[in-house]
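Presented below, as structure tokens, is a lone chain in the form predicted on its own.
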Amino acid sequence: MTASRDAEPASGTARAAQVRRLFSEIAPRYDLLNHVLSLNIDRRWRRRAVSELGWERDPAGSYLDVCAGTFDLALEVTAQPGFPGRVVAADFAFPMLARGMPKIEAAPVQAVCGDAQQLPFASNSFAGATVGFGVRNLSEPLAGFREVHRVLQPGARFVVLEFTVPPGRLMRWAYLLYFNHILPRVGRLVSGHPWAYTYLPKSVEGFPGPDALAGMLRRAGFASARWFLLTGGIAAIHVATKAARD
């Protein structure tokens, strides 16, 4: 396959293989690139996402972070003042987990190599769940949402942080200019990977918008799903809640 062809988001099982390969190959530079290419805005987004989790409802509970990567979002949960619980962080790209392991040595985070679309956990296991910038990489997002719904306890929240295309004309122009022209070049230069940061904007442009994603969460079984935009609409947070009696 050529680099340009690899950059086109695949579908079905090919998408899973593509994503596992991509994140396994960029794992050594993943954290650096995340923070540099987002101008560190991603840190603020994660804090905002965790503030919606509602962990205070069950402080000592177990929480799930899917598509966990190198544990940035999981660690944001455990860093909350007074948080006595634990986070199970799952990702199917083992090199990403391995890269992040030194970061969780002193944290109540358990790493699990597992697929978000076939979670290796019992139903009603978790008091809440998060995912940061991962759902657009799932081959079947609806299947992933249904799995998260299954493993959540009644009344628990699922917080989704994801890129989206800004609704405003000027912001959308600037965003697409950066995503389609600047990010791929800088990402390729720093990571040394020929197509990873071309795949990223393509995966965002082809992903459902916030309204459609909220509808997908409801179809997955969540009783409610609300959302709001961040930083002019370049990212969105969805907060889905499982029915109190499900």
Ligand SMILES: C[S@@+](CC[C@H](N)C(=O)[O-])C[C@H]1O[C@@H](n2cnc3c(N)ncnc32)[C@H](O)[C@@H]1O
Second form
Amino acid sequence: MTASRDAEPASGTARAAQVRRLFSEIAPRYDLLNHVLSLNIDRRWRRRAVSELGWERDPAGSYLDVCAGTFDLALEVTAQPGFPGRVVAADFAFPMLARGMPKIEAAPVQAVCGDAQQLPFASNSFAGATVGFGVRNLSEPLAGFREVHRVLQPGARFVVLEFTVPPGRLMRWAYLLYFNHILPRVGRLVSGHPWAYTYLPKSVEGFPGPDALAGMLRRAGFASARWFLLTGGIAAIHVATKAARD
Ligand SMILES: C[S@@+](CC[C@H](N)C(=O)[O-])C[C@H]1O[C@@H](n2cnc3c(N)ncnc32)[C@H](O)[C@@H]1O
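Mind giving me the form predicted together with the ligand, seeing as the form predicted on its own was just shown?
Whole complex next, starting from this chain.
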């Protein structure tokens, strides 16, 4: 049994290493579990997120997807009718990228193995950026937001799709029941990983709510950050914009 299978994520650098290892270990089952455990709603959420990117302002531009995993969000961008640009998709868990590679063979998606908190890209180089279910996994989300802000061109948007805890009592009760009791069991059964799908609900519950996350995006340098909830508050989309001129 490996070290990452023995314990749940800690903090700081140790957490980053464990998160990388966790996703490396569940990569072979990630896509299947993603769609099954979300009852396929994740596809709709990704489409909604991409509709906020505003790629039409610079259709031929380069777009960035951080914490790209197996490329589902990057591919949602390139699947937009009339999108002639390209997407650079970065993730620090190589097995996740490797697993998704067959999906991007015919798509203008370039995979890069890199850390969202130290992006290997020049400043002001992307026309927009996305992240799906990734920021919750960062050891320092603020550092990740600052990096995305740095590599975006003035006026560009950053769209963040992330789980959140529903505000309504009934929905929250059903959600916590599903997240804390059903999801970990199914996840453990299918992935064979003893705690990856226990980590998921814990990471959501311990993560800042939508208002706090919007504040963090502003602290990272974004001129504005708005948000809205999806599916009764199970997930949220934040749309942050870099100032037209820095
Ligand atoms: C839940 S998956 C999401 C994958 C994909 N965006 C999606 O929508 O399915 C989270 C991904 O974030 C990646 N990740 C976590 N921390 C990271 C970091 N510091 N730098 C780059 N990738 C990171 C993990 O390796 C994993 O592939």
